[in-house]
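Only one chain is shown below, in structure tokens, and it's the form predicted alone.
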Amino acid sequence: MSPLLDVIAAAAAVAGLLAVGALALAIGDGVAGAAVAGRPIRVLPLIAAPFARAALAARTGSTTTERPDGAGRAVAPALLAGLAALAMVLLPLAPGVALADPDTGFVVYSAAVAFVMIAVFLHGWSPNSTLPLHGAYRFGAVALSFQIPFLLAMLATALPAQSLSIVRIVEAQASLWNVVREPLGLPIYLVVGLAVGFWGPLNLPDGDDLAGGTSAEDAGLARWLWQVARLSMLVAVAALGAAAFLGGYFGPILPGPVWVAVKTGLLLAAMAAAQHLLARVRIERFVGVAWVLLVPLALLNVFVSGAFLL
């Protein structure tokens, strides 16, 4: 197979994984909402709902504001989805099966998470409107608060592997998963994951109190594309979390890719439940908790991981 065909096949594989994961999260969100509200769970309507929303978005006209940054509005969802794809490229699906295995995979993933701030800020800046810009600045404050806990939580997973490669991090969990070695790591990571995907209790840049925040001026296909990009980022966060903390493809009987899907689905289910079980927090409260509580806990988690290594 030629290098060009290899690249196309890899891109198709990543796009397929993200599409399936985003669809599963959308359906899971509907199931969680019905369960919390006490409504009967009807499988077929819940499965059809994401497709119906996509069809409605395609038929709905777009909106515009005075002197918007058209290029920015187009680039923002593409950048967010691209960052999700970059993270998924690093995911090992089975022993020796990974689209990319750079020695600095941890650094690449960290950079993808950091650049989410640029995508969200661009999405809020480009409409040239007050509420979207307010949402953009909100995410800037949130991102500066969760970056250090995220880096420390991921760094603790690299210590047993003595490597920054995501593949090596998974291989180091052959006998013991990192969630056992460092029990604080996964809860911290999930909190950060909700913030990265601005989902559930940490949906601050697109909050209802801002009439949709960075999406306040979006409608139709543009709004749908932004939501798909956000779901894709959440899928990437869950998949890399399963690799870093839950042993990735390790598990009995079932093939490695199945275990990756199951573990990713468990983390996505937790995120879907958080959307309906937890109230949205105030931004100043989250910033305070991130600096005062999450950073010390993440440092403690690094020390615990180091003690296991010794």
Contents of the next structure:
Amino acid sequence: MSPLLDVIAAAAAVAGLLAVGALALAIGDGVAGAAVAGRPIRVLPLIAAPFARAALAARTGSTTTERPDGAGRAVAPALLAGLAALAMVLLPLAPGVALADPDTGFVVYSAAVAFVMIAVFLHGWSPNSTLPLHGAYRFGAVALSFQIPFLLAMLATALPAQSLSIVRIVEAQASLWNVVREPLGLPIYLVVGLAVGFWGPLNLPDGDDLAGGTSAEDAGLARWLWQVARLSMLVAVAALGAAAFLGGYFGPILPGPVWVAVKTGLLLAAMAAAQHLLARVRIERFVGVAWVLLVPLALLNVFVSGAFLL
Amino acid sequence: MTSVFRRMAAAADAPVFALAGAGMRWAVQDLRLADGVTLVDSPRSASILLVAGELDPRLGEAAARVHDSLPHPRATVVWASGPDGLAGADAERIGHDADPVAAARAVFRDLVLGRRQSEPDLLPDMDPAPWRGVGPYGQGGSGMTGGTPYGRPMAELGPDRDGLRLDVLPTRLGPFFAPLPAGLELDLRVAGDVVVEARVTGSEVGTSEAAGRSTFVRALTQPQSIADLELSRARAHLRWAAEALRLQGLRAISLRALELARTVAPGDSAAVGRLATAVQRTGVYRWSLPNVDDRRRSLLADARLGPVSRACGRAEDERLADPAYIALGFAPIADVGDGVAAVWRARFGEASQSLDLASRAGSAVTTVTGTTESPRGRIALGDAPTARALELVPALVEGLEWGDALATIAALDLDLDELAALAGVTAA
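Go ahead and give the structure of the form predicted in complex with its partner chain, now that the form predicted alone is out.
Every chain and every other molecule in the complex is listed next, the one we just looked at coming first.
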């Protein structure tokens, strides 16, 4: 195949993986919500609902605000979705199979996570409206607090592999998964992963107390795209989490890609449950816990992982 | 293809933004349980505007502005409101006894399938005030901040609070801001995420006969069945819980609380206990709700705000002056911990206690003393707890982060219907 076709095929593969994952999370969220609410779980309507919402979004017109930053409003969802896609490109699906395997895969993933703040801030800033702006400020206020433990939790997985390549990180788990080798890593990663996707208890920029926050002025397709971009980021966080901590494609009997899907699905299910079972955390509380508890624990995790290699 | 696409869109839940007029707060809240419609928090994400009940005429322009915020295609359903309900809109008007869900679904379907025209704006698309700024980007004042271009103040640097000078952003909330009761309007000045100044600038939603007929208002002038009164109290606390839980992002448990509010019966205190346990397990008491310092605690304790004051340690309750309640062995629940979490625990505790009282009250009736303990505190002719609470709002929220400020306001259970009803009783 020509390089152009390679790129198109890779883009289609990533888009397909993200779309399937986002759809699974949307449906799982509906199932978890109905279960927690004690309402009947009607499977077919829950599966059909995301498609109907997409069709309605496409049918709904756009709105504008007073003197918005039009380019920023357009770019923000694309940037967030692009960052999710960038992370997914690194995902090893089977031994030797990943769309990209740079030696610095860990750094690329970390950079994608760091840039989420730019996307969210742009999304809140660009409508030139107070509630979205408050949401943007909030995310800026907590971003550093979750990025550092996130990076440290991931860094510990690079030590056994002695490589920053995500493929090597998975290969190093052939005999022992990182969730066993460094048990603090996955819980820390999941907590901060919720913050990266501003989801559930860490949905601070788009919270109900801001009537939607950075999304408060979005209508129609723009709103839908932002929601899809956010779900995609959560899928990427879950998929890379499954690769870094749960052994990626390793598992008995089933083919590697199936194990990747199963493990990613498990982490997405945990996220869907967290959305309905855990209350939103106060910003001050989260920042305090992140610096006082998560960062030291993540550092301890790195030291312990390193000690095993000595 | 287009037809299939439109039919798919029409199958979606109709996104509805509701303006709850006088006496319709709970009727609108019940729509959260309905299949086929979704109540949304922002008019931008709605296709249908539901005007429920009579709106105070002073809210007319704000309601029209909300209407114009909806994206096209859009339509309005006016429910149980007179001909003036959102005057000018080519709305579907239905009576009080009609089914608003069926009406909203039908209008939504017609709208999406192209059988109904989208409604035009009600207000002219123009700047709200003449341009008074000096720069090309609306800054209006010196440098890049300050000034009041287009009649609205811009952000400007505030005083140094903790080593960092932040922009102070003037923010108006309401009168139709989803986390607050319809009709309530707050002017805030916010630095970063901290409310540095707050003023209540509006608290009118209108008056309705229904609000005046509430059991608690009637108990001021006529004996009422204690069983009915306590069941109403438990339901009011559960309805409050549904809104407060939603504010903390717990939408699913919020629906559970709302369902319980509609179906709970005398003696069902175990069901309330199970809900309270589920709420506690969400961690909301540990990491979501703010503390209340001694100054605020003292203000709340003195204001006779029912469970709020009792949670702050003041065991005052008008029911203690009623021999019928004494005969039932009633004792108020007081001082159940610190902060807003204590108010939550108090309300769940009182809901459970009320169901127990309702099951034991038999045919006992209240004694008319001129005051009653409503779910929000002591009420009397011309004296509503919501009025006392509104006076405290600035002192309560200044210095708090945004989320803490709204959680504190939510804990007060402001009821503008009760406020209007008690003012009406005085006038009569």
